[in-house]
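As structure tokens, one chain now follows by itself in the form predicted on its own.
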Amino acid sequence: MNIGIIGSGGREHSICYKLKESLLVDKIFCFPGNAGTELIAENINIESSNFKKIHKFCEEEKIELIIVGPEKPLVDGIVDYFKNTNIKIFGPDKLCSQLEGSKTFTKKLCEKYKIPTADFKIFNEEKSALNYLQSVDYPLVIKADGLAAGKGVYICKDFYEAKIAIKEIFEGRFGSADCVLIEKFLIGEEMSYFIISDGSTYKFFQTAQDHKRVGENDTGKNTGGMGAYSPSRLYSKILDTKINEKIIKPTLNAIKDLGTSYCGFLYIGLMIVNNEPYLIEFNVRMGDPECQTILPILETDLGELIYACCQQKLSKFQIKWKETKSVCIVLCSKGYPDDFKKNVKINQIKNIKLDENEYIFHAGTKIKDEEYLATGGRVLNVVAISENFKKSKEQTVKILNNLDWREGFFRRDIAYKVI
């Protein structure tokens, strides 16, 4: 069948990577795509706001199935647009998106259904919120409610950098926000964790751990990911158990009693805490870079399995999964996650060699007249897979060296704590 991808990311470059190895797949086609994309599927210029104009193309090449890599479009409610369709698409619907939507919605839910998570409050406008800070205990985290891009987090020492993530959300920098988050700092370990769903069954999905600081020793910005390993150190049975039945299982069931139900990929992240998980964001779709780091490490037909998903057919799947350890490094623009050039020719990507389990996806990149130019913060995402953590990252590293981007910065120490 004919496969439609929404996205232009590192994420959707790999999942169109894996979808090209799927004996179910004829032709894939990417909304808008980018240079990494292209060579192994056919580029569209239609921005994925557009629904009307991708539905139209969609019925013009026959496309079946359409599978939705960022979150804006699935908050924006695409999955609706076309329910009543003969196209498929894999992904939640509106009202189960806002659980990454927005953050007041997620917490609401938490407080109701008892799921384990930070304690928190919720501020409508600036005034208040800079009076509650005065009197409370640091460190704490401050959120902007809706969309972000993975940035709008602040972790904040005392009460003049409180002051200014406040001042920041509510001025914008975030697009419009109507409240704020402010959260207890939770001393722990991140891990993400992920499952699929086909509205009726769910099925693990593998771990991670995503570095988010653009600095060496996770310090300075945060970012929309500067790299990640699979699986995570911290996984084990008796955690799994206490995810699924604490945060996982409620959560769907909340969704039901919303009158609707959870079809897609759905990040759980959380913070660990003496072995107890607490959530702290749910995604309503694939990390970024965490799947660029998974799908190499799968060993079930990508396609097979979405497909199955969006006929209520999962309970009949076995997810299989390679026994080995992915490493995953983003390369970034100068001057990420703040100001930084576009169009900037990557020199030396057509002289890499990739051993076999070796990656490079594209992140923020296009082709023109033949040259590759860096179009985005986050550039390319270099992935290996082997037997340990400590060959996998000196895999990509000797890559990354190799490309010598002088225009570009990456992380040396990702997956530190697990090597």
The other form holds:
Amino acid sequence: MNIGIIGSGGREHSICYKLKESLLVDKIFCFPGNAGTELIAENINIESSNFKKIHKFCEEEKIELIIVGPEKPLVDGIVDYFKNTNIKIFGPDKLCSQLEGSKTFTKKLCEKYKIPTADFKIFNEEKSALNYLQSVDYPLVIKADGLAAGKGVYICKDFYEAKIAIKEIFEGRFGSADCVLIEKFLIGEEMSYFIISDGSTYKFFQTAQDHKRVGENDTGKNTGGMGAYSPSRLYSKILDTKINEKIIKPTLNAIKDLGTSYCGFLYIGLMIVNNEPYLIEFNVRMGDPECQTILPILETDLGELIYACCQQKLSKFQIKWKETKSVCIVLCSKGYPDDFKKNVKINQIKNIKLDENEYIFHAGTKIKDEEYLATGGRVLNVVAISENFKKSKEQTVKILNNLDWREGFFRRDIAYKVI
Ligand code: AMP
Ligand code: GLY
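What would the structure be for the form predicted in complex with adenosine monophosphate (AMP), given that what you showed me was the form predicted on its own?
Okay, now the whole complex, with that chain kicking things off.
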């Protein structure tokens, strides 16, 4: 079968790589893909917002199934669009995608269904937010409501910082803001927990721990993710039961009560406080870089798994995992998450030889005149899997040292808590 993948990041390259191994898959098209996907699929330069054009192309090339990587097209309703066509699409519909698209939607849902999350208040204008902020304890967290690509979240240690956050959000720094969310700062350790769902059955799809801050020891600005390891060191059977009973099941029931059902990957971003899970956020897709970290330890055929979901046959499907530990380090352009240079050559990449169990997934890259160019803030994801985290980490650092890309940087302490 021919497959289309929407997106252009490291997540999409890892999905593409895994689908290439699938017995079900003939040809893969990426909309628009990157230099990594170009080596194994055909990159198609159609904007992911242009559903009509993607549809026409899929009909011409006999693409039977579309997999959506990033959240934006999901929030914009790409699944609803394709539901009226002959082409299958894997991902949640527009209503379900509000779980990521609107933080206030999710918080209200948590309140109604008693899902554990940080206490919060919602304000739709600056003055009342500032009034409230004068009488509360710090630190606290201020969030812009809509999609903000991993930004739009401020951890404020005093009123002064909170005031700046409120101003920036209402001035539209993260797109037009109808409201802000002010929530209690939770002290604990984060864990990303994933499920895959076909609308009636869902299954565990691994855990990981992401490092979101740009600096070593988890300091500095928030980014899209600087590296991850999988499985999370916090994972246990007892915690798993709590996450399912207190968070996942009530959420999927809430979605049913709204008259739809959840199909696709669901990313449950958690803060674990004294062994209790609190929901920080939902994402209606796989994580990036968690996806690149997790897929190399998946033993099951990803194409068959996703196709089974599209046919509501997940209950009959067994998902198998390797017993290995995975580490992913993200190589970024110098300056990220602020400004960085574009179209910078990545010289050594052609000379890198990877062993089995080592992977390079491209993110912001393109090929021009047979040269690899960095075009984004996050450029490459280097992943290794082995019997322990220390060894996997050493392998990834060795590859990064061989790449020796002076225009970039990476965090050398990824997975430090588990090593
Ligand atoms: P979000 O976009 O909601 O996932 O927030 C981005 C990051 O901010 C999270 O991954 C956490 O590191 C941090 N964060 C968000 N909400 C809280 C909270 N209530 N308490 C502590 N840290 C938080
Ligand atoms: N790694 C964080 C995210 O995918 O949102």
